[in-house]
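Presented below, as structure tokens, is a lone chain in the form predicted on its own.
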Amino acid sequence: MRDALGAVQSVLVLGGGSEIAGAIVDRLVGARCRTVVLAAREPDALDPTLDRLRAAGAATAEAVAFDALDPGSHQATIDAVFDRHGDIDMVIVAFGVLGDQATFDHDPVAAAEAASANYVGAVSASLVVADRFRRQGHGTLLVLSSVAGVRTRADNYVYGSTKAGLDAFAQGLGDALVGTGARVVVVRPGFVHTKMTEGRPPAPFSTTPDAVADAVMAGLAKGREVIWAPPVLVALFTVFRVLPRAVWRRVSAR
């Protein structure tokens, strides 16, 4: 249960090991946040991010075993997390597979792996979610999309259509959780510099891990149900939006 000033206590992270969730529970330990669940695929590689939240102030830290690709086990793992803390306040929607687009365009079997990751494995851990925080009578859902599937350019079409419905999805849940005391916000940021995109040409307004936290952070005191990351991109993806295709695929080429 969030503190009497209104600061989330507890949260966990569903990608414990996105360097942009990691950002945003920085923040969140040092506005008083003392409980945070970090669940990944690798837990034992979080050990150091750990260490470093306990320093910071968090009196419980831990990692458990997620696996994005397997949704018969997300029940019971996030059921399990629940459980043994009583109340969450904050689950972050975070795993995610960038991949390389001429890859999937010849490993049709990739390009469906990450798909089942971005999509499928978010749908069914957020619904698992989302059925929780109706039962606690609280909650933000915190679903990290991206612009890329705000409109898909061809180099990147296969990671752009499962952020779009991912995002789409995230609107619809929020839209269904209305009256129950839980929330759905969707995170869009813009290109960030992350291991994920090392070595990738940085596109246009390009970003951090920490510049997203912050208007993460911002978003959420506001209230806002989207936040762009950096905000700049929320006039240009309305002009972005509305292109003509023939002009979109000349524009996005660049």
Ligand SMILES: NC(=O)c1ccc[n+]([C@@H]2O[C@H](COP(=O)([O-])OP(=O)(O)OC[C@H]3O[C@@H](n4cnc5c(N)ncnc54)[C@H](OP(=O)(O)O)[C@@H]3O)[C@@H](O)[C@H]2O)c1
Contents of the next structure:
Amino acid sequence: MRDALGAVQSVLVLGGGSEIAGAIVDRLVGARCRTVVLAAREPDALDPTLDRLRAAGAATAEAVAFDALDPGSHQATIDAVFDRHGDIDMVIVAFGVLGDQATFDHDPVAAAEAASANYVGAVSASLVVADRFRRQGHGTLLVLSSVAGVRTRADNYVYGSTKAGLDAFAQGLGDALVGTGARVVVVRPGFVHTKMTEGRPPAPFSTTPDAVADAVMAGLAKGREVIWAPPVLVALFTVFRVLPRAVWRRVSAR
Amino acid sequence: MLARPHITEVSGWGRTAPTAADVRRPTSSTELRRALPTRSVRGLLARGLGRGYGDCAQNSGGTVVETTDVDAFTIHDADPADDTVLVTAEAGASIDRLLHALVPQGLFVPVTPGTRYVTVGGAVAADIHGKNHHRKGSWCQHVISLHLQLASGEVVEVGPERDPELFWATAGGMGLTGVVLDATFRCPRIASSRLLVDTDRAADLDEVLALMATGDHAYDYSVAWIDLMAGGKATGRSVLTRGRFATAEEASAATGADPLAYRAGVLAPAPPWVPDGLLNKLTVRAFNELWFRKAPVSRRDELQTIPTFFHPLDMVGGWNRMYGPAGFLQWQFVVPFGSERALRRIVEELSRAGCTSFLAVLKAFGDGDPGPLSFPAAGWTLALDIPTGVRGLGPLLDRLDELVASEGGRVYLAKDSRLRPELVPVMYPRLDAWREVRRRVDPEGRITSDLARRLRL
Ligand SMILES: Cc1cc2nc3c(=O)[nH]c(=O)nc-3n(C[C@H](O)[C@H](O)[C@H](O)COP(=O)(O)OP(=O)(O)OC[C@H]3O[C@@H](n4cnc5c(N)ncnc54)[C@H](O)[C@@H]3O)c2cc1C
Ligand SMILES: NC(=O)c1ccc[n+]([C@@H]2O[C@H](COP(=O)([O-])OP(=O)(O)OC[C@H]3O[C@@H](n4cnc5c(N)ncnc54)[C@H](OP(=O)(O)O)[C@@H]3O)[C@@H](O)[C@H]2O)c1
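Take the protein just shown as the form predicted on its own and give its structure as the form predicted together with the named molecule.
Time for the whole complex; same chain goes first.
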């Protein structure tokens, strides 16, 4: 169960290798979380992470196979986790690919695949989770969206558009779940230093997985529906969102 | 009750962590009884007026049966020489309704919490305590029998002499042994509806503890309000109010012809929507300051009404909304007498953390009863409201829980919303005995709650 301060006792991470999700899970385990399931394309690679989580106090830590690009498998994979562990208090939708816009420009199939993973995969997996949450009468779906989806930029609009879709989907799902005990929390990080962004020039207000995780924990304790990380971005993007296109093109060009 | 499921979110008084359940509200005891055995895979739970602060009256994904419309009660005939009168009340009868009937007849409830909006079922399930605990113990010590419906649907009568294990497992058992259908309890006589109250202002914690330790025995009712936002030398400054029911003659100045006249109303509902942060550090500090200055250094024999003395918070309807949408929690613990140093450390840490807390309540408990999960035990109990947004609140309370446990103390499950499950067996060392009784009457755990899930009861 989730407690009054937003701490949960069990968590499933879809995209279990994500560094941002990893930092969040560390904090969850540090608080109350005793059951951790990491769902990833290569579950075996997560053994060291599982050992670390057990050492930190997780009574149950396991990894299962999960591919965002195979929506047909999501129902069975996610149901199995819920059936095996009983209540899952939180599910984190953490998978995602950034890709390279220059490559996408010449490889539409690769672009479509990124869209499939980031958006299509999230839609199908989230709907399976929502159904389980409805049945158990509670649950928090934490969706890692991105400021890139708040206003898309010319230099990563494929990625940005997948996050825009994901963000809109998550908000709609959250509204649809009102009254069911389940809720959706949308996280909008800015540039975060992880393997996803390795080698890319950092954007202003770039941050770390630990800082994002701290912001998430604070937001969960306060019952927020949207969490910006770092929090300053909410002010910045309130302005960015309403800039005329021509101005935005200049502001966002790098 | 084959009606279509009525899925609704329910939460406790603190409005944190709501969960959804199929909420039923039977209108008769016959209908109430039909709820068990349940077919819901996530089980069933009884709920009263939802004044438990945390998740004790929630059952996510399962069935929740609200008893509030099953509220008939009978005041039994008694010999005028007896100093108590038996009352049998259905589970959903509230102390509010009982008082409206009892007080004009010269009777009171054996125990009342800080709000009169609790049901008899909730009073049993939390084995509630009041300002008279040092003298009269908790609610279930006044119960002579009750009807309990078990998970199987079977109805049993239990009492201190009749299946005492099950009776005491139900006292403070947070609804997890079965559904209380009704209870019969002793109500004391009163000669007026006024209390004769003495007030003492204490400059710090030492002073209030000393006043209570040396003087409580002379009063039927005693409680201190303590200002946790005061720091430094004023840490623990308090206002202690103690009293007893006045005789008809003593009360006559205030009551006129009818010494038992009783009126209790809600003066003002809290506005439906209050800006987040109305209760912030500044406003609360100012309120507490004012309240402390307003209290007399010492006043004797003041006549107060029942609502003023026992239920001041009930004067504002729905005040729990003032904490904003994120809600708040209440933390209440007891530590044994002799643990004053720990108590002081806790008060200091809370006041240093700057928790935006209206006055906290401090009281000296008398001995506990045999209920393995019953909260009260001889010692000091402190209760305070804290908004959930306070920085570092989780780790702070976790540390203080450890301290309470290491002193042989415990927190109150009816108010809990965040305890670490590992601490429950430490705080309630007879948890296993309680579990055994629960297994006997409900081997499959069909009666359950979010509290039970969270704390792995
Ligand atoms: C302002 C305020 C002041 C308070 N002051 C005090 C105080 O001074 N002392 C004190 O002891 N408590 C106090 N409380 C707590 C309150 O007395 C308890 O939580 C009480 O149990 C609430 O009763 P309820 O009818 O609202 O029950 P609910 O909150 O609806 O339920 C509480 C528990 O009782 C169980 N329950 C309810 N009905 C039944 C039934 N028919 N059969 C079996 N189980 C049942 C529920 O399952 C749940 O576990 C206070 C609460 C508030 C809001
Ligand atoms: N880093 C940032 O700047 C930033 C900013 C805003 C939002 N975000 C979002 O935050 C989330 C986590 O990102 P991160 O920074 O933690 O990056 P990360 O460490 O690279 O994590 C992304 C994870 O997604 C997984 N993944 C990719 N495709 C998958 C698929 N088809 N099926 C299953 N899993 C798949 C990856 O698995 P493998 O290990 O198998 O590759 C990887 O573990 C992402 O959704 C990202 O878009 C990141």
